[in-house]
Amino acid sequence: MRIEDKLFLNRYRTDEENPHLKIINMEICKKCKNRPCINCCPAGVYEWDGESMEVKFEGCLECGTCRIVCPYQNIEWKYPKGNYGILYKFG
């Protein structure tokens, strides 16, 4: 089974207005050269447009590799709130 075919088993919940993940500040994003944060989320929640960083928190699997590669700590990562966020499905 390809890594696409099990995250498409998993279930979220988000909570749109409070969003558990977000850049702190899109200028520091453009200074940053290599982007770490786009080749280690396993969920591929971070794009780089040419321009900005665009945040696809929706599918965020919550391991918190980002805020942990992020050279600059420029991303604020927290849980999301009770009966938001991920539902694993099978592990």
Second form
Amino acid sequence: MRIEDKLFLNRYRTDEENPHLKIINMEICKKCKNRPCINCCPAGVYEWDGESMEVKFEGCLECGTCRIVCPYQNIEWKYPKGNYGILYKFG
Amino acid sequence: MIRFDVVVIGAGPAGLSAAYKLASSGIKVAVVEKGEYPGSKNVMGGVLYLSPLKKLISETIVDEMLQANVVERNVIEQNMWFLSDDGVIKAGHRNEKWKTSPNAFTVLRAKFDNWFAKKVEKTGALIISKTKVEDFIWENDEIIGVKTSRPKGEIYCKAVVIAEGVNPILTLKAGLRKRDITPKMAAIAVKEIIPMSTERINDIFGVGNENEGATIEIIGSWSKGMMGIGFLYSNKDSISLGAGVLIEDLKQNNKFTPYELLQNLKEHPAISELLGENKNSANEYMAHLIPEGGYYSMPRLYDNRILVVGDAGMMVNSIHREGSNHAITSGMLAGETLVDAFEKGDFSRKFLKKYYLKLRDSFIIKDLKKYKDLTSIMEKNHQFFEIYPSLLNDAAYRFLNVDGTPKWEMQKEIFEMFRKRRGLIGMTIDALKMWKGVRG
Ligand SMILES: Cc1cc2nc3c(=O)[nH]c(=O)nc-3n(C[C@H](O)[C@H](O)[C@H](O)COP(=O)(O)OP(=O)(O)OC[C@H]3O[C@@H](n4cnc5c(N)ncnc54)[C@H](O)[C@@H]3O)c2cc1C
Ligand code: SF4
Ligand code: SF4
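Form predicted in complex with the partner chain, following the form predicted alone:
So here's everything in the complex, that chain up top.
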């Protein structure tokens, strides 16, 4: 199963206007060795397109891994607003 | 202006237990939870130990949980599997005593937390869901309330309990932690709920009915040498299958994503056959961090008008997959301390130190201290997750496979195999390290 299909199983209430994850400085990502946020994220949220980092925050599972793993604290990381984001039925 | 005696941040087991204790002693408490309902953001394996809940609520809570249908199966058997690429060594323990006096139930947190919150509400606490605590309100260097995500959402109070879970966002803001947690202090776990018929689950685990079940912890080849534990737990009509690895290892390895590791686990013949045709279906996919840093990673747990409980205090004993019990017990002890504080009218750091002393006298800090070096020993010594499980499997295969080799020769071969792949000195050192880590 692809990660997109896995995420498709879940319920989300997305706050489209207010992304809760933001790259602070793209220049830092350009120089970042291995870009560990990409590989460590369990939801495949981060994608490097050769020039900049795409952040597909809609699929985020709010685990906090990217927050901890980024060597430069280059992600402005918040939980989504109350009542938004991932909504587990089983947990 | 809204006023409560106590504001609890987070409606997980830690926060709910603190609120239960406080509200049942007549203290006005609000629990603020960002999820749509308590449990909607929460994930665990989910083995819920019962003794802390009995202490907090009463002995009858177990029957109540069964009647309310908020638990999955009574764990009457626990297993540990060691995987090599093509083999498995199984060790386990089943006990009749667990049938009549349950030790632990498997649970699904979205259901369990929600039920627990309703129970807490009945004691008089107010659960404010769909609401995130953004920050504290300060006066003269003391916390006097919280700012929530709601318009005019300030809540003033005499004391705050931080039960925010593993990401220490507010613990940092409160100044109780100088530095954020690091990739060595947490594991990332992913989990799927795999639907399966009740009968098939009963068959697989050899249990007579849908109220009894088993757990399997899995280490070995699936984690590619990284420090990781997989788990497979039986629910009523589904299986919880998960895989957790230390973030530091995942970062260093830089080849596998967490879901690829879960897929590795699933593709192992022993797991794959167990799951059968259900292998590729799932009802939900989730991810959550598990505190792994233990004793050394704990923040300051108390200060003027504030206490930290549960995962926010890094109170997890990952070797024994115990976290929810620490959460419940620490919540209860924080609640008790605050009840005393209200009696005395004293919320100073000096008085609230009582909470820390209670923790120190409980199993929580004793266990965390005992295992304080184990995670770092394991993390630095990948042979525990890679070489040993495969060596054990190869040895068993060699020993049990009948091909005409005399037994004494076979033993010599096995011995040679261990010596070659790990070395005698290496094995001795490993044994000592393990011993040191477990003995504490
Ligand atoms: C995969 C996995 C398997 C596990 N298996 C087991 C097991 O088998 N047995 C066991 O005993 N333990 C297990 N654990 C550990 C256990 O889940 C935790 O120790 C336990 O949940 C901690 O409880 P808590 O109340 O401290 O935190 P949490 O359960 O994380 O609760 C924190 C709550 O606070 C809320 N919150 C956070 N910030 C805010 C905010 N700013 N405003 C409002 N609300 C907020 C969250 O939404 C959440 O509801 C496992 C953990 C994981 C991830
Ligand atoms: S780890 Fe941090 S700096 Fe590196 S690419 Fe990701 S966000 Fe950018
Ligand atoms: S919080 Fe977790 S799921 Fe969300 S983007 Fe970061 S690593 Fe991915």
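Note that the rigid core is defined as the largest set of C-alphas that superpose within 1.5 Å between two forms. These figures come from a predicted structure and were not determined experimentally. Residue numbers count along the first chain shown, from 1.
Chemist: Answer yes if the CA of Phe8 moves 2 Å or more between these two forms after aligning the rigid core, and no otherwise.
Modeler: Superposed on the core, Phe8 moves its C-alpha 2 Å or more between these two forms.
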